[in-house]
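Have a look below at one chain only, the form predicted on its own, in structure tokens format.
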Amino acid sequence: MTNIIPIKDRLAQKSAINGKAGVAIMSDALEDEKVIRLVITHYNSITCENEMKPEIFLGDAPTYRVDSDGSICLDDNGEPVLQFDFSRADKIMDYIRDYNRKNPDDIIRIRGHVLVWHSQTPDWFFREGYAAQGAYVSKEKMLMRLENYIREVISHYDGDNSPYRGMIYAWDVVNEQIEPEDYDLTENPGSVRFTCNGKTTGWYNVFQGDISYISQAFVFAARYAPKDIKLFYNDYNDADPVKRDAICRLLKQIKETGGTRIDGMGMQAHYSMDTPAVGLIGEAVRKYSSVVEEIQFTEFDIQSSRNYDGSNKEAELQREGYRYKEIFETIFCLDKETGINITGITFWGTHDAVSWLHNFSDVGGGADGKRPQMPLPFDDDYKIKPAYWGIVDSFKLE
């Protein structure tokens, strides 16, 4: 690995991307020296794959802050003050902070993920008294809880006395709020019927399709986050034309809400070998760039071919290399267009063995509904693949 070009150096050659090469890790990766060596060599940005999601900070059941006399602290609205558990994310933050102190010319920064998401958020967070089976709270009370949550998280990492101040450069404020039923326009063409990503989530049960909390999340994030931290909306199926247009409408609604700040669109880029076409990726980047200032590819990986069953592995790897090549050549060309500002590319995992796709039932393929996955630039043994050359030097694919 010592004789190859770091991915971050390749991206550094692109003026707007400016070398922001990211990777998602979990805290247990810190115990794997090979993973850490790969991260330090190739990336200058880290996303916590799970450790900054609401279910981790909040826990399976509520816990509360207590006074010195042992009584539960109450906020100004008379609700118990939640005690957050930042320990898992802080383990990563501590490691990177120590690394940065020792390597001031090669620092790694953090992309915060995620403040508001319908998934991986405990249902009790939306209920009266934080009870598992309590009634859902009013919209007004939920907005107060939302503000408290965002303030607590941002203050922990960027408050005046935080040891981590300045490490986070961006937050996914809201994640994955649009689903197909939200942009089925057959009944009312020209409109979007948002359901807050389905009707079984806590957000829908409280707001009943009213999307005000999405914009308010950006109001609160703008209120508490330092001005140099960029605020993003993040979603998948990002190049689908119908969903793309629905997302653009949502972005515009966020921008039109007083007190908000939204800096960019996070295109997750969970792509496959065949879809989306690179032309659609380009159209999506241009559409989003007409609404917000920055684009980041936030969770990049490539699913294996639909008919790949694990045989003829070398042919599949080579095909993947060319798929990486066409996507990254498209990104690099887009980066040169006026009005387009691509500021980062993050890979969703360090190497193939740890990819979330291995456990994702909808990737199709074999008898168990799955197929072998090799979605990242590095293989199970941390070695480079044709996918890596598709990013760094596509002539090596010839």
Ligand code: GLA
Contents of the next structure:
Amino acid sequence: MTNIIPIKDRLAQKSAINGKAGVAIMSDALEDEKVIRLVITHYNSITCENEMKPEIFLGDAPTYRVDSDGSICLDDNGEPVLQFDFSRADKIMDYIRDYNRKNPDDIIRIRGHVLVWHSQTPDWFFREGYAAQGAYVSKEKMLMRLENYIREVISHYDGDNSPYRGMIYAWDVVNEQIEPEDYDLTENPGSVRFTCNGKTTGWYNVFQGDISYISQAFVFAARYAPKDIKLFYNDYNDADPVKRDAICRLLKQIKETGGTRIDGMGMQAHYSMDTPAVGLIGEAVRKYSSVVEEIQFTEFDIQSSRNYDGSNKEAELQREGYRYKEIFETIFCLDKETGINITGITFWGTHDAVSWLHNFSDVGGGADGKRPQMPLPFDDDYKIKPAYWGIVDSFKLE
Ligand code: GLA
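To complete the pair, please output the form predicted in complex with this ligand; the form predicted on its own was given just before.
So here's everything in the complex, that chain up top.
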């Protein structure tokens, strides 16, 4: 790794990105020394790829907190108190806390992901009695559950006695609630997503199109999170003009609701080789910046070309290098514009072999219905690719 410029240094040097260069990892990465080396060399921020999602904290079926006499604890609403399982995320938190103690001048911080989402959230969480079947709860009850959930998670990490206090610098409070395929945004400018994989979402099943749970999530996050933890709305297809404008309307609505705090827009940046055009990325950054203070690119990766079938890999890697270059140059320039405050870029995975796109069956092309994916700056063998040079030193591209 000697003589290799760390991505975090390049980002800090090229712009005001405050040095937040991040990467998503899963807890099994801690077992892989090569991954750890990539993380500590190139990044100073980590997102847990899955470990802080509701389905991991809540589990497949509910478990309840019990008193010393063995009886189930009840909350103020008479509902059983849920027992959260933080163990998988805390494995990562413990590792990083230990690393930070040994490396006080080079610490790694954590992007919390994610408090409210329709996906990777158990259906029982929305039902009466936390049952697997049966009626969904009322909106009022769901808001109480939401408040309990957000309080429990935030205080586990930043409560007075938490060993992890101060490690998390941002939370994705709400993820992916605008879906133009669900409705005509011109006719229904205030609607939010109601389906996921052909089914109605838990949030829709309870709220029936009322979107108060989104703003309320920001009220609760503002209530329980320390002031210096930044609160984000996060979404994909972030540069699409129709979706972008709908997101801006939602961000404004959140801001205008009493008791909320929203600091930033998380552009997931799951981009492709050809789309979106960099001009649209720029326009999106400017529009979001006119509503919220900060922009972060939160899940950056690039899908391979539509017609790429695995042959002529070198040409595809070079093409990807240039695609990285044009996007990063755009970001670096944007960051210098007045009123734009890009405070971090996170890559969705350390290296190609562990990318969620690697085995994603839905991306088309290729003999087996898949295109081999190479979305990240480091290859299957943890080695630098042209994509890395596209960020760090584009003169090295052929
Ligand atoms: C979305 C989510 C992420 C992750 C990716 C796919 O972008 O925000 O947590 O699940 O999908 O891996």
